[in-house]
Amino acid sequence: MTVLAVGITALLFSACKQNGSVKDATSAVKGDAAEEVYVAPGEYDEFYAFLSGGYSGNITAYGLPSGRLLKEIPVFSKYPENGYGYSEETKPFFNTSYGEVPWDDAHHIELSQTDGKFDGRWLFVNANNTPRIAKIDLQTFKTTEIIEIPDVAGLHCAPFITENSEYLVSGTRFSVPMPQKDVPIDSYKENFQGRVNYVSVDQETGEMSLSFQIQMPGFNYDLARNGKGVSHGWTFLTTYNSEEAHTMLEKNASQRDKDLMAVINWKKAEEHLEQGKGKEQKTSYYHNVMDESTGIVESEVKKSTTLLNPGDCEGMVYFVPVPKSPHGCDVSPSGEYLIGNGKLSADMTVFSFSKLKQAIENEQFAGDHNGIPIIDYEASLHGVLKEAGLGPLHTEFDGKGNAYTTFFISSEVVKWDLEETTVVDRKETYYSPGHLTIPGGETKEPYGKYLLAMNKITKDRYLPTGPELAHSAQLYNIEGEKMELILDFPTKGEPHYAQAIPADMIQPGVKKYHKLEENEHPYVAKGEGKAKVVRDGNEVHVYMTAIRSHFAPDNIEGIKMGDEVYFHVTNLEQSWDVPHGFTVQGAHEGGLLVMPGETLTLKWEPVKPGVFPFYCTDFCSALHQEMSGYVRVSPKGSDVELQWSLDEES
């Protein structure tokens, strides 16, 4: 099908959908759907679903099947609701080799795995714009680490996890000169390269480390999956722009019949590293890690990476042709089948790992690219799902032999048989789905039951809110042979990928508060008797406590113009869900939301003399309004002594 034909079909389809949208939506949902998604007051959802927030830079956690928003987890963007990125402790999360970057575009979620199954310990997500990978601790639902990926551009293809969380794998979306240098853009084929990156994960702490990078041709590396079961030890990455064009990619990167999927044997890469074939590359990138005993983030600047060149490492990298402009790259639960879709194709291509491996062993190659062997397409093919829909994107699995694929242009989810490559069922979405997720659908043992489609267009779904509309997620029951649409709900940002995990794998280990006796913050005050104010030159450190319903100290004098005042607020509560907020008039750094047992710091630089209130921003008790105080600021050089007030009984 030509691009023009696809475009005309999409327009006709869109017109039909919009003209009949209300009728279609009503008839698409069965009568008892509300019962299936109802979660009574006081009861819990069966699954946590983690959705990447796209251009919000954050992650949202929803309950399934209710679709209730449980939490927004700040990751790559500053977040005023709880002071993330504004507190002195969390500011270093935004350090990069480009300076402070307070925003990014979060794309793909990856839960940690053991033996190819979710283990409920950590959650990883990538930043697309300034290439980074973050780790979220699922005991606290907080970001605890961010590592920058150097010498790449546009980290869309990330952070795909191996079946025992050995590595998080990523590839550069945009090939660029490596190392970066001033060269003519039309020297693309001579000077531009790609990178595939392997970040190791400490099995005890989850801490990340950039283990090695692989030098690759100057394609655009789009999405990836790692093998599991029979294909464990291999990585598969879809690429586009095998033409290595640099202008009008819509046209010039669509000249060939097929693009290429990269096939990487990372076990072999480890062998080459042991043989000393890795070359040290000078670079600069940041690794920002939170000390969980203090809550303080420390930044370390790394100065080198290890690079492997496929030309020096036989048996490490191959290519196999895939339909033009592929996007999805997915591996079946057994690890035997690999799905590589062309966005402009009506067909679905299914590769057999066994056949692919046999083709490598038999050297069934159809040429090479830059010395990297290209595996014969027919020799590695399991089958083709014919005319399944328009614009296939992403595929997940139910563990019963079925695959489910989103079709962006024809706005539907299609269920199909992996072995027979035949369509079983199809259901409309509203509209233009991108990613989908089935609980455990990426793993060896999917939980099945539900499918969540994340749609790019929401026209006619909700009350209109001007040109900017909420995005839409739609929940299907997939327990029977036929899929049933049972719920849709709006989402924040533009969710890209999501993963869902049974709540009972996480819920028992969720931390309800921080133990005050374990707080090792250097400015902690573990009781009101420890509250004080200390001057160090023009720095003033306020050791402050918060408890229902007052601060200590609650009146401070002796601050002078030119001072930098650091309010170190310790929440003395040791009960679940009793946070306290803090801000002071004129604060440029927003405010804080301090969890029980935690210490956070707000920096305040007064801009004029006077008396300014500070107060609790989170409604914490019946006397919340009384939880306040004053700070007096005097002119520079004044003789007002530093003093503060405490309850005499404290």
Given for the second form:
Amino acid sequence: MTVLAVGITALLFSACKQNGSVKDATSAVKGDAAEEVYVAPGEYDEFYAFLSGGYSGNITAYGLPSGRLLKEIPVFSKYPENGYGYSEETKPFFNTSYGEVPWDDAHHIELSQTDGKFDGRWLFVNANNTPRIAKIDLQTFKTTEIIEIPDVAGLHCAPFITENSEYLVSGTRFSVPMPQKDVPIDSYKENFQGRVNYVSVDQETGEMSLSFQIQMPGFNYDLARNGKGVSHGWTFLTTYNSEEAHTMLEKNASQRDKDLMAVINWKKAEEHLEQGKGKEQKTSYYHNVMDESTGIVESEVKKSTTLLNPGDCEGMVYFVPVPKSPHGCDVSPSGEYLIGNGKLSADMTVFSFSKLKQAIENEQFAGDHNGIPIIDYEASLHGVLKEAGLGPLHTEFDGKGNAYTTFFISSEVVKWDLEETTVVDRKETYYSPGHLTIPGGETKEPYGKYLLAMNKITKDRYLPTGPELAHSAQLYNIEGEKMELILDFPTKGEPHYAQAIPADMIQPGVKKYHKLEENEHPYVAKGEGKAKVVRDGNEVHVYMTAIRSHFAPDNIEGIKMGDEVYFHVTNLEQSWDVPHGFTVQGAHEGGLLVMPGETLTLKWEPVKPGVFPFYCTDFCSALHQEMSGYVRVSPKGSDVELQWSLDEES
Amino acid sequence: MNISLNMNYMKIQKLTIALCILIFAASCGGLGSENETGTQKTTKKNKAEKEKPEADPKGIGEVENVNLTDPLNENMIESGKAIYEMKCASCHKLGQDRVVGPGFADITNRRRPEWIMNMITNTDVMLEEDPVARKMLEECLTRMPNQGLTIGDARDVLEYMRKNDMKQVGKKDQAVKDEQSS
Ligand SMILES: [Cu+2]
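Structure of the form predicted in complex with the partner chain, given the form predicted alone:
Shown next: the complete complex, the earlier chain at its head.
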């Protein structure tokens, strides 16, 4: 009944929007909004915002407040623009225990932290569909590592970071038979389990490793946050489907008045691990890491994980009830307040961490689920924000005592006072926001200033582009008592979550080119004199150099039908922003975009004899059109000898 | 304009541009640099005066004074050669011929060591502001890249250039000696 009511309200809302939206939106903008987002030509934005791309599988970097798109960073999807996933070096990124998976659904951005604050070292993002977590290096804005998470399904709840980047915490969205096996679906209650996963991060290199997993009841683990400050050492995960339904979840997983939020003491988990309580589990998953000195991704197959069972590990896992199917819990800057976002409830539940801890100490439990204690709801409650809007989804903070929550169904952002649990201000969004982000809004010390709402519905916001539209994002200035809408811009893919960080925490460290001296690629040609072509059976390796505006060699003969030709292109430039491109006619693997000092490899299998051009696809210099060459392909068994030259010199 | 010839104005303009490029390219080639070398002694000063009176023969950049020593330092030569082969050889040959940039033969007789090292380490500024470098760019049309050399690296390359000049033309450092004698 409630669901129906909510649905009708949603309909009403969107109907209103359809009618008067342009007018509404215009009147919602103050006269000097343009000035606030204007970043003059030649000047820089104050913040980098990293938006996940959802089903694009990638990440975008925007400047705030201008909304300028700075770069799309390919992560889980092949990206023809720069050869990511096409070059031989980067192909292994997509290796998984399901074979090559060159796409995914990228949801949550997590910037690395030190002492509960962003530190600008790395960025992590999860793949929902074929569970993985990727690391992006913030000096190069390149994906440098992807680790698969085994024995989970739908890694939506990831990769939530702890205060000092000790762990990236994730939970399974779908519970599955454990170990995976062929069983009737209706044996769910008996066979299906959940997992919460702790991936540790090497503080020197950022390298990820699956440290341990915790066996959990067969719920759907939805979203999580880790404690900070007073609550450091704890993880809070919202779940739905405590009914353990396996069909028509829409109805069957919303039966109960309250669902359960999992509360995990991971410091305790570490103690249990140390005492040898972890059990080795046989499994199989991939870990793909790029070697910085070669740019080559190596895949390693891992064969086991360590599993902790709450039954053997006292004081590690608890539950606490929250109103119906909450979507995420967010932790206030001090670490004291945990906000359960109601999703199907109009209310927001605010727990107090100190009360929660007290309740655990006093054993104020209201029963258990499979032996896991359920903490008394009332005993841990700080307050409830009543009916602030419809469909509360996500909350961030400004560091001045306010929380900001998106309301999906009523299409608005609501600012409210954490201590008093009272509404301070509300502004419409266009339309139906999912996540929002405030620079540092998830950390101990939010920078505040702006709020970016990422909307799920665009409709009439921009010039129409047919049935398929870009998702919209809106920027609000939140410096004053009232929020001000100042900018509206289309985004790429379906941004779920984003994080924004002051530009000066990244900009000074950004790498401008790769040093040739440090290039240890096995097929590098460090200098034109090192350019050559080597045959190894039917593999032909071209050690090619590129500099404005020629390749060496640029005439290659003696390739035969049936050969696999590998063009290893080294860009000899040593200054910023002089990439060279490379492709050859009929290349099935797209093209390369090679950064200065880098070596990338394009595989080419000729399909017919003849002479085929290759050329630089990047407008690198005034003589860019001249940057080209020929490769001659002869029939199998022909006696044309392998030879190569530049300017008729070999 | 030759509109009476029934040729489209745009075409003519394109043609003219193409022709200009050809002419420039030729002057950046072997011939151009030979000319410059051949008449070095007599014309260098005049030329500088005519173009831009304030042209500094040491160029613009951090390098203000280079101490040239003899005999040549073999360690520096070895390092300079390695750097040359990795980062310069694709555009500069050791003889007179131009490929992308001018051949290196005779360079230490034409240019002061400070100018050479500034050209290598402060390339963008040199190409913008130094009249000699700027003129070369106008002729060659490809921008010489900054190849990320430290001052020490550039000094090693210079030592290698001095050795190369002895081999190619039998004399070196003439640009400094000229200045001292005048
Ligand atoms: Cu090019």
